[in-house]
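As structure tokens, one chain now follows by itself in the form predicted alone.
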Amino acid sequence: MLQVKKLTFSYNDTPVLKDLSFQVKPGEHLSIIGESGSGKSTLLKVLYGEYDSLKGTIFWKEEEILGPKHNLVIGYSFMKYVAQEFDLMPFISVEENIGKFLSNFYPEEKQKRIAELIKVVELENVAKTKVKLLSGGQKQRVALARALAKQPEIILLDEPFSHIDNFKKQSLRRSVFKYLKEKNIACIVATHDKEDVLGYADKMIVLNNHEIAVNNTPENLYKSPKTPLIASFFGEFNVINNEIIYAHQLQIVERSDLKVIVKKCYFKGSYYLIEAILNEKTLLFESKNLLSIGAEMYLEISE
């Protein structure tokens, strides 16, 4: 497994990561979340050996992962890293990019592997197209497939679906994470998108103030968010009597102690997000029906 102990990293004298400790088992999916600048991408680069840590240790099984001070060539054969910059070869095809580092001694196996990965990232219709002609989202999928080509034991993904349009994102996410589980490939995903986490991640780390604020399952953190930062990752929320309440946990009733005045309504598809005023403060709740601006409503907290 990956074992990280007391990991600390700084840019010059600016602290980025402080005393991080966690582990990832083979085949496990760990999500890293946090606000912009919290150190998500930096953590992946330190784990990959692209940066030298100030202190602490990183091991994958029995092998220590070290930075450029110790390795002439960055990276390890058992680990792949897909950054937000894709570093692809633009003048060769999608197939050729994916198969670039696969052995030519077994051409049939190589082609079978390439075809399998093209299917995983849903690029069958552009397999023979030169990468320079692809969209940003398509290039991101090629980078994912190329990283998986030699079937690493662990893969680090930095915002892996950020360039993918919504028409493809959901099915691609299911396909990639299903493949990683089937092949028992551990993955660490730095993301700002809850859809990368819910339904897929086994564990979730929240970075805040350069440290691990919490390390738990997504389900536990969703059901019992300890801070507004955690709640905000999952959805719209309120703080009522020092308690974090999601917008969907409030329902309209005939009479209660929570009397609000409707200010705005936002259509969200299957419901309306209602912005209301409670004691001169903004409160958010959900309604199946469109409400009149200025209407008085009573709310209660549902279980």
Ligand code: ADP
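Note that the rigid core is defined as the largest set of C-alphas that superpose within 1.5 Å between two forms. Numbering follows the first chain given and starts at 1. Only residues modelled in both forms are compared. Quick caveat: nothing in here was measured; it's all calculated off a predicted structure. First, how it differs from the form predicted together with ligand ADP.
In sequence order, there is one run of three or more residues whose C-alphas all shift by 2 angstroms or more between the two forms, with the rigid core superposed, and it is 52-54.
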Contents of the next structure:
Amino acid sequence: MLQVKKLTFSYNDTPVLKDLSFQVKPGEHLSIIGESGSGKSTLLKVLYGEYDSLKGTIFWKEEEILGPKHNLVIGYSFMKYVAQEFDLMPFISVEENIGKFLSNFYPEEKQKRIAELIKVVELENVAKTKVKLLSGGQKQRVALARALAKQPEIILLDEPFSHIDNFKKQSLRRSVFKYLKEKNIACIVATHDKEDVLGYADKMIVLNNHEIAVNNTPENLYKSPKTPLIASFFGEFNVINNEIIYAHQLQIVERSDLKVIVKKCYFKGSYYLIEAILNEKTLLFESKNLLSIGAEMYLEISE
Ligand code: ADP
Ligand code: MG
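Please give the other form, namely the form predicted together with ligand ADP, since only the form predicted alone has been shown so far.
Everything in the complex follows now, all chains and molecules, and the chain you saw is the first one.
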């Protein structure tokens, strides 16, 4: 498994990562979340062995991950990394890019492998197209397939679906994460999108102030978010009597102590998000139906 112990890293003098310790088992899915600039990309690069100036240790099984001082070429065969900025070969096709690092020794095997990966990232219709003609989202999928080509034991993904449109995102996410589980490939996914986490991640780490704020299952963190930062990752919430209450936990009732005035309704598909006023402060709750502005409502907290 991946064993990270007391990892500390800074670019110059300002620390970016401070004293991080965590583990990832084979086949496990770990999400790294945190605000922009919190160090998610830096952490993945450090884990991949891109830097020397770190304190602490990183091991995959028996092998220590070391920086460029110790390796002629950055990276290890058991670990692959897909950066936020991916560099592909623009003048060759999608298929050729994906097969770039596969041996030509068994051409049939190679073709089969490429076809399998093209299916995983749903690029069948552009398999023979030159990469320079693709959209940003399509390129991101080629980079993903190329990283998977040699079947790593662990893959580091930096915002893997950030360039992909919403039409494709959901099914692609299912396809890729299902593939990783099937092949028992561990993954560490840096993201700020809760859709990348919920339903897929075994564990999630929240980075804040250069440190690991929490490391737990998404279920546990969702059920009892310790801080507004964690709650905000999962959705709209209120702080009522120092307690974090998600918008969907508030229900309209006949009468209660929580009397609010409706200010604005936002259509959210299967419900409306209602912005209301409670004692001059904004309160958010959800409603199945559209409410009229200025209406008085009584709310109750449900579990
Ligand atoms: P995230 O991926 O969570 O948005 P990053 O890891 O990219 O965060 O950045 C963390 C911090 O490190 C930021 O303050 C950023 O400005 C800084 N940083 C990132 N890359 C470099 C670099 N190559 N040199 C110096 N500072 C950097
Ligand atoms: Mg980043």
